[in-house]
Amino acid sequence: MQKRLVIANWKMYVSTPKEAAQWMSQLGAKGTAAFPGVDVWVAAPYTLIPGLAALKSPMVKVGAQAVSANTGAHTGEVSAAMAKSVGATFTIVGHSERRAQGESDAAVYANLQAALAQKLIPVLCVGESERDPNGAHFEYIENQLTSALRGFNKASKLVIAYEPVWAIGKSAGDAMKPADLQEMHIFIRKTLTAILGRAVADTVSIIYGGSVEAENAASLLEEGGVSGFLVGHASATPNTFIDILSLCKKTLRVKKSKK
């Protein structure tokens, strides 16, 4: 049975270590077993880190928003050991959001490097702004992919994220139709295999982030072949995050069925 991953990007929504703690709180009122077959993670704010990993919630993978390759004279920037240090296990890499703030491909790759050097797990984000007729957004994708994981270390652990961008902040009636998740999923995991090998590949989680809302969850995980989700502005309501987690669940109960 295949499990799911469901990561919680908080961004700047969820702020203060009292609304951070209400979260978990009521999370946790459903008990770690109300999701079995469900992997539950948070990318927090820096700020908000070390009291989440101090709850040492066996239901939660507490993790980072971004983290940086630079040391030193960088103000304002956080390395991914400063990450590690206060309790981060994973961390962001490559959201279309820090993209569009300028970050390159080659502070991507740069940036992935240093996670896994502290033996953070990446959560690497690839994704188009625009879908081409001509299918051009195939190439765009493949050479986000290829540019990040060249030598990558293939004992590490990685999760693709996918999130087209001309799909954020629509209805999820407006969001990605599962039919073309599923092209797009096969796509990466062909790439991931070119680049990898077939034995790591297999091992990477397929997740997607684009309007990800309890209305559209089950079809996208049943029909576009994805394990999970990266869920933003909608993890930040816990009851909205609890019902796509139990959606997750449900969907993993009918694929038992069917064997």
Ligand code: 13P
The other form holds:
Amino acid sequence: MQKRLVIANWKMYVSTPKEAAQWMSQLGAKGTAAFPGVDVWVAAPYTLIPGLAALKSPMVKVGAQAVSANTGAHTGEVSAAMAKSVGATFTIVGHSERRAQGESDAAVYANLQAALAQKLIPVLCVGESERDPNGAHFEYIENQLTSALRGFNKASKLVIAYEPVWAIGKSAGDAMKPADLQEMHIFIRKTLTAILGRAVADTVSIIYGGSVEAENAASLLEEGGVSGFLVGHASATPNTFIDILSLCKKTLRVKKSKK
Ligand code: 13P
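Can you return the structure of this protein in the form predicted together with the named molecule rather than the form predicted on its own?
The next block holds the full complex; its first chain is the one shown before.
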């Protein structure tokens, strides 16, 4: 059976321990058997990670939205080791909202290495700010991947989240069109193969983020070819997120056993 990966990026939408617990209990009420073949991860604000980890949910892996490669005198930053110490098992790296605050390619590389050193699975975000009629956005994505993944330890796990910046925070109608996603998905897979070699590249999940809602989830999966989603605003309320999980399950192709 194919596998799907759907990551809720709560950003600052789910913001208190009470909201987080309610969210988890609504998802938990569905039961662990509700979404076979769909892995569910939650990228939470740091303040909510310990409480979520303490729930030890069999359905959900808990992670951070960012980690810093710095240690020591860096007021307000949280290192990979600190996130891990309170229960994170993965982290988003290089989200465009952090790059927009000045996170450079060099910092993205260092943060990814810091995550790997702590055995946090990195969910590396790449994405262009605008689509170029001459296709320059492909080169842009290739550069982001090459810069972040140089010297990548091939024994480590990795997820790539393709998130075109122009499609983030809108609604399903403004998201990327499935045919365009298919083209970019193939390009990213090819680029990963060139950087990591085929055997490793084939183990990397490529997911899409940018205005994923129940309305467009099925076509982005089926035509776009991605393995799943990084979901922002539609993950803020459990019901809309659960709708997306249900679509992910429904579109799984189950191999028929030969009789
Ligand atoms: P939206 O789903 O709100 O567009 O956010 C996408 C995103 O940035 C997820 O990381």
